[in-house]
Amino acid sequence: MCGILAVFGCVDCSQAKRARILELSSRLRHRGPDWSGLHSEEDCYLAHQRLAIVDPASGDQPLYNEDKSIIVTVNGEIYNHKALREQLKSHKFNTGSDCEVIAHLYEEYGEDFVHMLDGMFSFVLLDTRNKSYIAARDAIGITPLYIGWGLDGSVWFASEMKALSDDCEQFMAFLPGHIYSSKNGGMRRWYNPPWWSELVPSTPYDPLVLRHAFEKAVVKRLMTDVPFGVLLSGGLDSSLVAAVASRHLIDSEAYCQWGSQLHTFCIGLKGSPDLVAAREVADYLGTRHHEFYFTVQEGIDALEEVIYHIETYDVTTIRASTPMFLMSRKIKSLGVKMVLSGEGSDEIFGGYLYFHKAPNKEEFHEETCRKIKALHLYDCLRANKSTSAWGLEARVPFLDKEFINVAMSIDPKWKMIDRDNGRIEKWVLRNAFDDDEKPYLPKHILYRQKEQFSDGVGYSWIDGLRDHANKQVTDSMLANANFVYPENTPATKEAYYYRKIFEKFFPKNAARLTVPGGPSVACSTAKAVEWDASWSKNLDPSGRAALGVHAAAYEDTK
């Protein structure tokens, strides 16, 4: 991951304003800490924080076309680049960079040119010829990107909020799967898949067609020219990630620099259920495994720092970056700087608790539409965010786009949880690797429950953020808390320290803006809530809510 900045229109064009926008790149060092860049072009800017993946010795950016008349400033990976490339043999190439390929492709197709970009990226592109810009982000938006306006009418982009929040009037998360064109003032969407309209699938479910599909997203992602490894919880998603990639690393270009046993990393409670399953599927991978130990206390005193980085204070989402940002920086310690990650695949697949309780395939279907258009607020910005904090890029295969296609096509009859047929949660996934020749896994693993990342590093660390909170939160703060935090008001002692931190370092109402609300439970929409009125009285985005379901699950409050 790297982290870009940029600024166009500024009425002062000084040197202070340079040293003003060097100093708001710094503040995204941790993002990109191998080298720093910066064009400037009469009054716009463009700056680059990298962090080297892909040709570290000479991709540093801003990157150019072959007159410099076109600067771009790219977060990312594009991992069809090669053959990119050799559709652009007219070009003269001046970098190994992967990210290189976005400079000529304008200068090629002009602003259509995006749909061809396979992988993840936040970009911003200035054309000097005519002075005009864009911004395009990826489809599901693994890569952070916010756009703001300053009062003397300068449109400003960055990788994280802390980088414009204090120099802009308005800002807002920009919108993944479109770009925006200073031609045309305004954003456009250029994802247009077909599962974007909700309607419900029927294509017949196919294992191995499945199966064939994420092995090449897996493989797609084992491009890089430094040390990288998986994040390995023992849950179904991140097992299966790392078996596809030890299985055919011997055949990737990473086995001729890094060799062929691959590195996994998990991190817990002392006796917590995920490094149980963690070290088991390491094993039977023979992967080298590394398995990191964290306090309750340990991670509370990270909190400041955890809500600084990840820019929210969404609950479930600070309880599991948390324990990833302090596994982060062990795995950085290591000297690796790449990882692969599970993310994703619930939101694919229907994998939270909640869906065993979904009423029909349509409501089933349509649930994880919203789930998936809602990643860049949830996961993604923990996977990215969480890592980035200590210059740790987290791959996502499960959100590779050919494979969402494949995966959405199937009719969610398939998906649908069924108890009495031996089908749990995301079993279209499982049963497309049960392969009894050459396993994968070990059964028990491919068919272990679900556990959300914060439940899995033990259940005493989410109840240790709750006593916690209900030490530095009194009743009447939180009685008073619609009139102290009118939007997203919170409902609990958690969710109002939470909030409290993020005020502190954020404290304008466009920065609250950015972060969704609404009631929700084991990670539901707020419109899966009514699948179960039981629900209602246990908000709580921890997979123990889901009553019922979950085999350690909350007590039913009557």
The other form holds:
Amino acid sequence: MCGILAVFGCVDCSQAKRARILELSSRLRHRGPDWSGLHSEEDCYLAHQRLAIVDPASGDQPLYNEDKSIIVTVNGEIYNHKALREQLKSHKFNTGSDCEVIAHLYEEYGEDFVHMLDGMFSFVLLDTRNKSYIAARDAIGITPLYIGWGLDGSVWFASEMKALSDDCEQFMAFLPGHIYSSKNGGMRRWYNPPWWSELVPSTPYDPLVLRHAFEKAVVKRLMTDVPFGVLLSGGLDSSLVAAVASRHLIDSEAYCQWGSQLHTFCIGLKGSPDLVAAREVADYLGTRHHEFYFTVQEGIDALEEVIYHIETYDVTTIRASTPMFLMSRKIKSLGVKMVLSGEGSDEIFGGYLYFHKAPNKEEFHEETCRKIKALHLYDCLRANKSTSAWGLEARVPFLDKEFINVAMSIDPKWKMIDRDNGRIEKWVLRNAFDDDEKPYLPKHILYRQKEQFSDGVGYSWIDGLRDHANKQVTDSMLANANFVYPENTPATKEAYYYRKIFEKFFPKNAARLTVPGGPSVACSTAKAVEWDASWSKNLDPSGRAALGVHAAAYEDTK
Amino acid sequence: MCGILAVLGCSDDSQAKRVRVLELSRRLKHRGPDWSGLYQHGDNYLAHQRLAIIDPASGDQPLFNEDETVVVTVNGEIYNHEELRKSLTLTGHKFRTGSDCDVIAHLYEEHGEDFVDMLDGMFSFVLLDTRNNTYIAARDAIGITSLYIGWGLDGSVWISSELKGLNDDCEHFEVFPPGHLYSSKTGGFKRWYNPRWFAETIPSTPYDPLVLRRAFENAVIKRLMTDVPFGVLLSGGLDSSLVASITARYLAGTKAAKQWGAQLHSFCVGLEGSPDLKAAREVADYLGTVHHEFHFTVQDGIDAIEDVIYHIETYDVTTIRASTPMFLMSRKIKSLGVKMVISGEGSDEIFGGYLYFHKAPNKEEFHEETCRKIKALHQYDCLRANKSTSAWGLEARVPFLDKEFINVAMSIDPEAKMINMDEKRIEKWILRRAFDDEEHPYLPKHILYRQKEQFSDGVGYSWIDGLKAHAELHVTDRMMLHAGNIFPHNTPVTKEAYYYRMIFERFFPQNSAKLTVPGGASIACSTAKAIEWDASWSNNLDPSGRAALGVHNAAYKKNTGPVGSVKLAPNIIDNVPRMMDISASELVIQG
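What I would like now is the form predicted in complex with its partner chain, since the data block earlier showed the form predicted on its own; can you produce it?
The complete assembly is shown below, putting the previous chain first.
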């Protein structure tokens, strides 16, 4: 990942302003430790902090078209950049960077090219010929982006809130799948897949089609000039990513440069379920497996930093981000710059345990659509910012545009959980990789139910967080919480504790509005809480016992 | 390098204090990006940010003795750790990690406070003995690693690798003197480093080229100890070229070569077409290293100045000028996956390599000046080399500052070091001569005997001119008029100095902070004392005035007139709209 910051139309173009932009841009330096650049053009500034993954030698940003009249600052990876370069044969490229196509595509097609990009990205483009600019964010919001407005009439864009929150009067999350154009001063959705309308699809389930779509999604993400690995928790999703990556590694460019042994990484408290499960998968696949242990105290010591980095006070996200944040530092220290990760599968396939209670396929499907649309506020935000905090890039093959189209066109009756027919959650995905001849994974792994909601790193992690918060937050603090925090009022001491830290770093009202709230049980949307009357009384965001569907969790609570 | 922070006896063991110590420790995260640790024992806190060079897998800190009663947080490298381990194992000590710094806790157990002199390396550490709640802190002989000490109003003692770890929470703070040990038992400092040369008496050992050569080779070889990729900083001058040559020669047999390949990586930075780039390329070609050239623009450098001053914590003009290219280069080096570099600092001090030494009136004065220069290194080149690289989690090792090597080099009769143009002995002649080997040449003769640029001129003449012009634009005459009132201590005498000082004061506003930076009259890096060598110098006190001395021919020729260059520069860096002509980053790697 990289960090971008752009400011347009500020009244002040002094050295002091330049120094200020440099200072704000350096707040994003963790995202791009390798180099930085600032392009200024009258009252416009485009700043960049670079993590060099493709073409480390010459791809420094900002990037330009041939005559330097178009300037782009990009955070992202464009997986189809070679195919696009082919289409842009008449254009001359200055670098080998995958992101350079953006400037040339704009020259060729104007503002309507964003859908041609296959990848994850946030970018800001300045056209100096008519002093117009555009900004855009990838379909699902895998990369973060914020937009803000200054009192001086300036418009700001930044990869993370911390770069603009102090200087903008108002700001918000830049909507995923949208483009902002200075010509009309507004956002427009460029991402229009068939599933967006939430109409219930009817394509029959074909395991091989799904399998191939996912394999393609993984393979295109092996594009890298630097060492990489896979985050492996030992659950279905990360295990499939690891299995497919290790199978196709040998054909990739990365293989030629970095060797054929896949590196896998797992973190947990000592003896945690994830560590055991991941080790088993790693042994089966023959990967070079790295285990990292953390203690509850180390996790607690990291909380302030985690909240500063991931910019949320959402309880489930913070719980899950902390181990990922700690692991990312260790991974980076090994010289690895990029990891593949399994986010998105639970949303697409209804993998969360509460989906067991979906009343019918229509509700099931609509809930998956809602979950995908909200990903940028939860798992995308976590995966991107926890890793970027240490200059590590996370790629998420489940959120491949093509793959989503395939997976979301399947008649949702196939996704429904049906215990009588032996169909547990994500059965369509498991079945797609159930290959007797050349097994991707052993059957018991392919069909196992794994821990959710950070339980996998060790049960005492969440208990430890709660105990710590209970010591720091008094009853009277919680009693007055709705006066202190009228919006998204924290309902638990843990939530209150996180909120206090968040407010310290991001005191503005606009900041708290970037974080979602509302009732949720075990990661559901507010709407799905209606599925079971008993849930509304027990709104623990990751209550493992609240649902009554996971056998192992049940035993544990006895 | 790593970053250490210790807060001792603060009478506060609350969660809020822990959070504060964690927050302050994070200000040193750039020094140790790989992992962090915090050990708390009552109201004592030892924090650590780790850069893993030796034993990356298990050497996380703080480190302990066997029963965890002695706790240490260390920034440094102990080159003789294997030897020390052997003798400690004989007396029954068991080690938990493979970290080189693990020996410190055990040495303390064995020898009490009097073990620091046994350590060969660069280091700063704090050791807490929980059995009697006492602690010690120490810094290496020359001050290669940075260290500060401070005192809080609550009676606490603070020790930190960088100023920024303690300046906001201490009532008073100072540079921790190099070669010293602080003990809580006495509450005071004691110098543990007592080499012969410290007294500044004139030595008489005759110059023996082979002894000097061997001593330096040993110093380089012991610094090849690493478990991670490394390289050498190569400016193409004598010092860095010798370091590169010896490293290339001895790399093959080392453990490092087995892990990372026998081909040496070398790195050079400069404005495009600068003298250093050319000189370094020539040496790299001769030695056959994998050479990486980084180009920066004057604008890149100016954009980095605030960062540089925040990181290196000084307002000394010469240091800031020289730190900026090193700071930029370090980021690029780190982005290639390299974690450690060997660098040539210290040679000019030991051998009197600065051009003003041409005017040393006699060997006594010459020798005393070299001693003064070595003692001040921690405030200048050590500070620059350590903090410019550590800003990006890169470690710099400096073989010229090897304890043994200094002993050898400083025991030589200074008569041999004196510059004597009649006998064709230019500056650092004894070092050049020591590596003048006809059979197995270390370097081609013309490189071995060439006079190179000094004072950041090597990265390109327009660098310093650009800095001056930039400062000229942002510091008014009226500001200069009142400089003496605003900054009564170390008053800036040039607009450039004023500009740096303003930035420094913003980051480090405390009075203690400005006192950590040296001042006083200087010509071309001399101490104040040496200005007496030439009456004319006192009228022309440019800290790196290349033209002031009249001893370097090349500088004279190229420097067609500083006035001309100053006039040009404002066009480059005048106003923002014009800046697009010099794109913000044009650094390219040529592998």
